Every structure is written in C-alpha cells, then in structure tokens.
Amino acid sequence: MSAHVENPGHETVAVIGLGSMGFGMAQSMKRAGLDVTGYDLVQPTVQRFVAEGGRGAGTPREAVRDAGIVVSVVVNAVQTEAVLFGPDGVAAAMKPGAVFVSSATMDPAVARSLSEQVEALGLHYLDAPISGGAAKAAKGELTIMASGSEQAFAAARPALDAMAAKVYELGNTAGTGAAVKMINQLLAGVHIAAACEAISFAAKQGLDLTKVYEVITASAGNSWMFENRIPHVLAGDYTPLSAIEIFIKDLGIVQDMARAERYPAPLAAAALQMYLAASGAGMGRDDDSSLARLYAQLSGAELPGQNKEPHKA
C-alpha cells in the first residue's frame, strides 16, 4: 500500500462485541502483540478477557478512546449502526484517521450507507465480514471478505494480519465485501438444509447414520457443511455454535437482495422456510443442525438423542 496514514496509534485496537467470534479475534490480536481493549454488554465476558491479559472497558466510547483500529463484531446492521451512532456510539469518540472495521453480515446497501456516514467524520470504514467460525477466530485463521479505501486497508492492516489466514481485498468501496459474504451465506444456508434433509432421510430408511456419514464424507455428495454439522446430529447435541436464527437473518437478506434485483433464488427461499419452521417449533436459538430434528418431527424418523431435552439458550 502506498498511502501514508496519519495514525500513530495503529497498534491500539478496540473490539466491540466479545461473543464467540469477537473474543477469539481479540485473543488473536493480543497474541500478535497488539494492545487490545474489549467491550461487551455482558461484563463477565469483559472480565474474562481482562483475566487473560487484555484490557477491558465499561462502555464502547471508553474502549475506543485511544484506538487507531475499532473492530466491531456484532450480529447485524442494526447493532452496527447502534455501535457507531447510538447513545454511546463510538463514531463521535474515535480519533481522526482511525478505522472502523465492520464484521457484521448485512445488506451491501446498508454497508455503503454506514461507510459514507463514517467517512464524513474524517474516519475510515472497512467493510469486512468474516467466515470460519469460533475455532478459527481463536487461532487467527479467519477468512475476511473486505472492501474499502486504500487508506482503510492500510490503517486496519495490523488487525487484519492478526485475525485472518486469508484477507480478500475485493474493491475500494464498502458493500462489495458484504455482497460476497451474502453469496457465501446463501450457499452455507442451503448446504446445511440439504445436509439435514439427507441425514434425516437416511434415518427414515433405517440406515446406520455413522456409516452414512463415513461414506458421504468420502464421496462426491459431501460438503463442508455436511462434514461440519452432521456430527452434531450424530451426537444429538444441538448446543448453538451457529443458531437457526442466524440463517433466518442471512437468508432473509439474500431474499431481500434478490427481490430488489428481480432475481429468482428458489433454493435459498426453500431453505429459509425450513429455518423459519424450525424457529416456529421452538428451535430458534438451537444449533442450525436442528433442521434435522425438524425433518425428523415431520417424517417420524428417529435421530440420536431424540428424547433429550432441547438446548435452552
């Protein structure tokens, strides 16, 4: 990068949102030698980060006071906007030349709007949704789909290098990263639905599900989601590593984008209906592999651990 960024505190980072992803991202940056301050609505989580050697803050504004990089790891566009411009919003407290790195999954049009508002304040905005799950976040091995100005990339580089195994630089305007993430989420949501449909169908056939898993993961019908999610079904453990409600949100965004473009997305639409049905059946906060339980309920198939109490978040 050729641009020089006036940002002498570029190695001081604030992480807003210390959930399963944000905590690991904060750990990875701290491990890389960055000075990291964490904030979360759940103060015991902040205390845990402090106990592991990080800094803690009682408010978002306190967290960003000295930060050259602010990494926002919240769920959606509404929460991102609140982090920036809400009652304790960080945009007014960030120092000139600092960069706001937005990791939430959102509609590309919203990402562009937030970027314009942030940049009007003399700050930088990097549209940087993430993929890889909590385990890779903790190892600093995420995939980041980023777009933004050259200055935003330069300012965020220390954090990006610490958090990710792969950083895809997808363009110089916000929204492109968000759009690529939505393509990923379309595939992920459909693949999980297909995997759950298949394993429940196998159960309905009376097959040995462990053997089915072994065969499929060595065959052409395998997918990353089948390989990753079906062990939850085999264990009868639906503790939420990624909840049903996440894909209701994400596939809902896909449908909104598709409708605006007059683009048919029937497979994503069908998958969304299954997630909605699972949520309506009381599984919204359970793991997204709970679609298999829904198929079992609809068909009378028997899955492992079927008589267990469902996880309560």
The other form holds:
There are 2 protein chains.
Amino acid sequence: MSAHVENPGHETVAVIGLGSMGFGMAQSMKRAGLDVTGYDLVQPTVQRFVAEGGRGAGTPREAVRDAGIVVSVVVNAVQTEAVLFGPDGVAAAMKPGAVFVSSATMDPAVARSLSEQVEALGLHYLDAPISGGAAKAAKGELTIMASGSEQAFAAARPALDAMAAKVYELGNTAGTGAAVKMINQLLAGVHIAAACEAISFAAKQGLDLTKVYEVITASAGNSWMFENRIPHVLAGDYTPLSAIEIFIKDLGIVQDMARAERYPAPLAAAALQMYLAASGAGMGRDDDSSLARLYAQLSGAELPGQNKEPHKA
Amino acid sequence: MSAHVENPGHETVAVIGLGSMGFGMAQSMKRAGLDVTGYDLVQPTVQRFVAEGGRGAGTPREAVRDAGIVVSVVVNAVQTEAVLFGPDGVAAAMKPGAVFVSSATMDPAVARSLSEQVEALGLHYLDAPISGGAAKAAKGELTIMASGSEQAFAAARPALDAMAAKVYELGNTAGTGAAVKMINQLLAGVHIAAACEAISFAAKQGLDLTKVYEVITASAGNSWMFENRIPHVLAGDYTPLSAIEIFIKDLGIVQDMARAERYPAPLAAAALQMYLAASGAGMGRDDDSSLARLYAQLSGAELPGQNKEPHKA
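Show the form predicted together with a further copy of the same chain, please, the one above being the form predicted on its own.
In what comes next, the whole complex appears, and the chain from above leads the way.
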C-alpha cells in the first residue's frame, strides 16, 4: 500500500483544541488552502473560527469524520489521551489511514504508548511537539520536533508545511520528538530561573538593571530566555505570555523521567522548587518571569513594578 | 589638578602577570604603540615577552617604576592583594597619579576595599574585570566591565583602548564592575551545568546528540554556553580551555556574596555542587564541559570519548 492510497483526503484537517496555539495553527492551515474543521470545548471559540471562514464541529467525532489529518492541540498527556480514547474520543471515528498529529509536550514513554494504541487501530501517529508561541502559530511559523513512521510523516505533510517554518524529523518512532522537546524544556526552565536569580541579585546589590541587561546580552552569560524574559522584569509587566504553571508541568515531567531513569538532574530540580514557590505565593498564572519577583520578595531586593497585584485570570 | 598633569607618562604600561590572558593583553598594548614592561613569577615567560620586543622586569616594583598604568592580570582577590601590598608589592613603588587596573574576578566588597587603600596613597584604581578568553586577549578584543573615578578612567584609557573591543563604563566607584562580572559568572556557571545536565540526559535516552545540538541551538532552550561548550562534549575533547576549578572559584564568590547579603541563590548553589563533584572525581583541571562526563558517570549514560583519562596538567 502506498502512502497515497492509505491517505485519501489528506488535505482535509481537523483541529482539536482552538486555544491560543490551536486557533492560530487552524488559521495557518486554512490560509494554506487546506479544508479545516475546528473543535473546542468552548463553543464560542468554534463560532469565532467559523466566522473567519473555517468549518466548525459540535463534537470531536464530528470534526474528524472526513479528516485525513487530525491535529491535537491540547495541554498535556492526560488531555491527549482523552481526545483519543475518552468519551467521544476520536480514535474510534477516524478514517483508516488517517494520521493523528499530537502537539502536546509529554513524557516520551506516554507518547510511545499512545502511538502503539493508535497504530493498532490502522491509523498513523505523529509525535510532534511544537515550539514558538501564539504569534508564530498564527503566522504558520512554528518549530515542530517530530518523530514517527514514514507513513505518518507523509500523511501529515500538508499540515506540517502549513503550520511550521521548521520541521525537525527526529526519527521513525514516536517518543523521540517528545524526548527532544523535554531536553529543550529542561534548559528553558532552568534558564528562566537562572535569569531571574541573576537579575534580582543585581537588584539586591543596587546595580543599574538596564545596564546589566545590556552587558549580559552581549556576554557569555547570555541565554535565549535571559534576552527574552528579562525585559518583562525591567518593565515590571508580568502579564502572562507563558505562565509559571507551564514550567511546573514541564519540569515535573523532566523530574518524573529522570527519576524513572535513575538520572540525577539537580539544576532542573532546583529550578522546579522556585516555580513551585512562585505558584504557592500566588503567581502561578502570572508570567514565568515572576520568579524575579519571588527572589525579590525572599531577599528584600527592589524591582520595577514589584508590588503589583498577582494576575487574576 | 587636571587628569593630564596627574598622569604624566600615561603611555608607559606595566603588566603584572603574563599568563594566557596577560601575555595577550601585553602584546595588544605593545602593538598599539604603548611602551610595555612585563613581569611574571615565571621568568622564562618574561624572556618570551622580551624576545617579542617587549621590556621585561625582574621584580614587580622594577616593572611599575616608570609606568602611568599598571595592569594586574592575576587570578583572584588574594593574588591582587599580594601584587599591591605583599612583599615587593607595587603600591609603594607606583608613581603618584598612576592608575592600577585590576582585571581579576572578585567579590565587589574586596574591590571597593582595595580601591580605597590604593586611592589613599595618591594613586587611582580601576575595577576592570575582563571577559573573552585568551584568543581575544591576543587580538585586543576583550570585553571589559569597568568602574572607577573619572581620573582612573582617563589615566587608563590608552590601555583600555588597546586591550578591548568593548569597555562598559558601569559607574564611578570600584566594585560595580566586579558586581556585574559576578552576575555574568553566576549565569555562565549555571548555564554550563544546565547544558551538561541536558546533553547527558539526552545521551541517557539514546538520542542523537548532534541532532539535539542542532535543535536546541535554534530553539528557546539555547544559551551562549550551550552553543559554545557542547561541541567539546560531542567531540569527547575535554582539553581545558576554561577549567572546572575556575567556576569553583567564581560560583564560590557568588555563594559568599549571596550568603553575606541574605540572598537565596539555589540555582547557583546546585551548579556549584556539580563543579565540586567533578573536581572531587579528578576533573578539576579539565575543561568545564567535563560536567557532562560527571553526569554520564553518575547515570550510566554514554558520551563520545567518555573513558578518556582526566587531563594531567
């Protein structure tokens, strides 16, 4: 059987989950000429997608019925499993040979298990965590860290091309994409904590924080996260672009994986404690750069806008 | 008194310490037309500088006698104090109005204290930690994070211009340069540890490390140190460009400062423990990317060249 015969209708796509990422990904695919049906638990979001020219569905199964590609844009493994196998789960309603593209960040072992269950039904599974944020999702410029069978890649190709500026093809089994994403999340989570530990330490010493930012971003101490997040601290603006709770989830997965594999990860562990403390102190839904405010509270350092109320969602 | 009258002979420079950094800095100043005299405890190094057309001195006091600028390129605060006030210390021999340019990374409080002692003698002091490595020192392309009085800057200017591609002027009192350098070292030390924790975790999972490097360096998990140090790990080459012991020193200073100021720095603390363990395991004089080997040893992960002998200095 060729990939082509296995995947009739591969240009018909269902997107399950129209949050800030999923909505943009659905828009990007529609713009690329794909026939996109969107579903979300929040029906007004579906209506907004319909108002912009997309198709809407009242249930997940209705959304996937004619789709050659199902793109799942939910938050974690538990939600992904519910999309597939929960009440009204889509696995039982997908067309034979269709591909399930999973974008949630999760433990690679869970990705492998979901893939096996999906493939046993005569479907394909692409492990395809995403990186880049809502703005890049809307522009079709995400980075996707993908792994799966040749057939899964072939079937998903039109969707991948429409959603991403860069697709890393990391191997022919599910789990590898998830594993590489977790390596990225380990580093990202530690670097945000380090950036906040450093900038609040600078504040504690009374240094000119704008000058410190200028020096560090031109020096060997720089990181993508320092450069990206510290401007939030300098502006005293903790409006959540990415919340503290995201890294409680992702560094939690790192810790679970590391514990299961008997791998000591003391940097990731120390960072996770700070995210937990920030959430415990009421900043869980604020921007992850709120760790700087936590360090300031714990030390008496003074930051711009430090006494603003935590974000109310 | 104008800065000019205070600093006759400002183009005559003494360099105390001709190690990998100091030798290159002395060469750069000579190339820029300054009259440079070098001193080092290791006399063959002095002779090598003389063979290249510089002047040599048999003692520090002899080196500084005619100098308007004394550049101290030693490792830490203790050595800097010895250069100034030890047996044959230069402070007693420097010309009135000459400037002492201190490049060692140290606790800002120590920099302030040394500055006060030096200024009490009618001399100037520039707190001027350096960044950039031996290759940039030889090319006159260092980054210098400097603070001190206007007179100290004015007197040191010809040397700064010759040694550095970029001089950050961070304030008019000694200690600020040192403080900003320590913020950079906190981040650099944590980022190397995080990079090594992440790459060995990838190895433990059997991921393709070259692919991981490609993805991470293009993603939000990137840092200057990940990009710079992980190639050493991929090559299995732990020849020391910057040794584990350097970060034991620098993160040790961070911990001392943080403890004195009642500032919690858990990321820096976790990183320091890993450098201590690497040194305890015999890798103290190896490249700081040896932390990756330590993580591999602790977890059974397999890295390229992992079983090479520790470096014998």
